[in-house]
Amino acid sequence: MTKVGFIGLGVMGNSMAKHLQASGHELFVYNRTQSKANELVGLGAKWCETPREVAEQADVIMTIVGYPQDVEEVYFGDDGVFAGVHTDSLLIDLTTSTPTLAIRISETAKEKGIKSLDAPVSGGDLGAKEARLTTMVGGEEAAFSQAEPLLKAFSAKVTLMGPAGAGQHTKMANQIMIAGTMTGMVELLAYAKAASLDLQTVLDTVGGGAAANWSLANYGPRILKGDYSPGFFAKHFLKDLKIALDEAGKLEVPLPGAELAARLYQELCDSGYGDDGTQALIKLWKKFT
């Protein structure tokens, strides 16, 4: 049994922090609203006020919020995750941030003796209550080798892809990648629907050929329900493909596929939707919905 931290329990953490209180880790959890910690806490979780009470409590110290910003205050805040960490501790960030920020933090980690992880996942809210995820991780092998085994309780794979900040740099490839495929499966649908043609018919037909995707066979039949119930927030997604746009600047590597996505998640959000799932952009092709 490990002493594990828990800090983030939105869609997706609370689902991976349940898998690990399943294997028999002793939990703690740390929420910005408490009443998202009220479930755990009755199963057995202890809840701490604050990231570093967390820190002091728990051997592993897993992290996955919002933006970026978040990060930065959950670990370098006065009372973050840095402020009480102790000699024997590893972090682990499963939020999808920027590679500067993990090499940040891997490198804030050495200077105090412990170690880190970048360790971003996907698979959305299915895959967290499944215990599908893919996690992505970048850091150093020996870290790598005791999160594994923690990791596994929530994933289905998980792959070191390199040192610190490779695993955001493998999530910002994967960004990019269900960038294309949420347009091209929301265009299909209003294609199909301006033709007449039978939605669900559609979909059956088209995923089971080369047209097959993720987000087809998960966000299609979402869409028919009508359901816009978050899997992975728009607002979320959007921040992605910013951070990706952005790396892929300091690369020189055009995207502009990225950048045609980041454009339409933008025009989403600000028409008031970015609460909503990432199959709300359906809603920008006024006619379907």
The other form holds:
2 protein chains.
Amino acid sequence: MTKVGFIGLGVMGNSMAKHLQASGHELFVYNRTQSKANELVGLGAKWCETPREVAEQADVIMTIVGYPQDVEEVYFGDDGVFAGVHTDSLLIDLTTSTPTLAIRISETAKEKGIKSLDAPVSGGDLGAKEARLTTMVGGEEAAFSQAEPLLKAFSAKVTLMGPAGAGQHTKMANQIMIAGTMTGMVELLAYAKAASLDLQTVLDTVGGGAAANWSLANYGPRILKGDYSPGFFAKHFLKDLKIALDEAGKLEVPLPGAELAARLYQELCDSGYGDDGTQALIKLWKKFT
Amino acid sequence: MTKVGFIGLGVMGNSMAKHLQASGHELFVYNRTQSKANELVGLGAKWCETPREVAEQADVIMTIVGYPQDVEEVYFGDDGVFAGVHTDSLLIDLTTSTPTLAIRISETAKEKGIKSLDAPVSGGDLGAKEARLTTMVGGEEAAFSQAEPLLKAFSAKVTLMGPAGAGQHTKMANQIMIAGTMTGMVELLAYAKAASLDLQTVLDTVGGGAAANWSLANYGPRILKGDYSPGFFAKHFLKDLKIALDEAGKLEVPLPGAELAARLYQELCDSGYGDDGTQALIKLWKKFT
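For comparison with the form predicted on its own, kindly provide the form predicted in complex with a further copy of the same chain.
After this comes the whole thing, all chains and molecules, with the earlier chain placed first.
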């Protein structure tokens, strides 16, 4: 049994923390909106007033918050994680954030003589609920070995990708791929509708061949039902794409497809749909909805 | 046993014709380059000097050639299919071609009192070889019922999508989706390489989650081996995308992702790689190869 701190109890974090608790670990939790911790606290988790307090009481501190600036505040703020760490602390940031910030956290941790990992996840709300996430880890072997059994509480696959930042880079590669499946999927549906095809038959037919992909299989049926509820927020996908493009700029890799997707998701968020799921991208094709 | 005419014996057509022959049908074949028919003729197929001769001798005439202008020539030329048809003829164009041309063939067939279908396929060289193609059919029920058992000789799935042209429209929707998976895949690999990640580990990790898709699973490993041989020619995918964009223009559906893919594949073909497989798109990222 490990004393696990968990900071960030949104759609993803809540499910992940519950799996850790169900595995028998002692939980110390913090969230900006306290009410989201009620269920976990009711199940025995200890509420902490600040990220610092979480770090003081737990040995492994996991964080999954919204944006890189939130990660920065949670780790480096006056009441942040680094203000509370002790010799045995292992820090694991599960947020999809920048490789640059992951490296900065890793360097600060090293200065303090403690371990840290970047470990963003993929698989959405359902993956978190069913403990089937894919977790992409950056950091050192020793930290990975210690973290692996804990991460497996909510992951189907946990992989060490390389040094600090490599987890975030892998997640960026993942989101760059999804940029293509999401734009392709909505264009496929918009075209098929305009061509007067039966959309369910189209999904059944093209979904089994060379066009098959996870986005089409999972979001296609939701779109046909008019279900735009968030498995994954459109605004968070836009955040991820902006990080990917920023990093790609530093690496001098042109990503025209991801750039296009970012422009479209920006337009979607500017139109007030940022709190919808990523499948709401189809709303830009007004004749469709 | 049916007298089946087969016109167009490229990578796809040769495999498909062999499955028809193996199913016990009597084959009448024609190809612009005669040598490609040698194997089939050796197995008992009858060589014909023109598409007209094929149509005169066979009852069901299948065609799978390169470009819409080739389809036009094969059907409407002086020595074309329509010059040789008889009362019992059923025409099936398996080429990925324009919905407009499919409708024109259908109307001409109706004037002559015969049946016709557009029935483009998806699944590539391997799908054709292993009789696992997805076949998307446009036309009337009676023609479909007659054609279905023959099409199943090389298809895992045969679906009537709607009236004449609906097969081609479905194939266009299919290619629009693949435009997204192909651009996403090459950008994912280019980014991952620039970020110094191990590419095989990246494929293993992201390929099992929300980024999963057929292109990544099938072409990712080929790219890592430097294998750019054509499962599906880059120049033919560019042709498909141009048809899709042209049709989308008529339907007033914006397809920015497919447009981007068409620009990239145009650049690839202009650089002399049109006879490579579609996975050669990665060659535009020069640091990769």
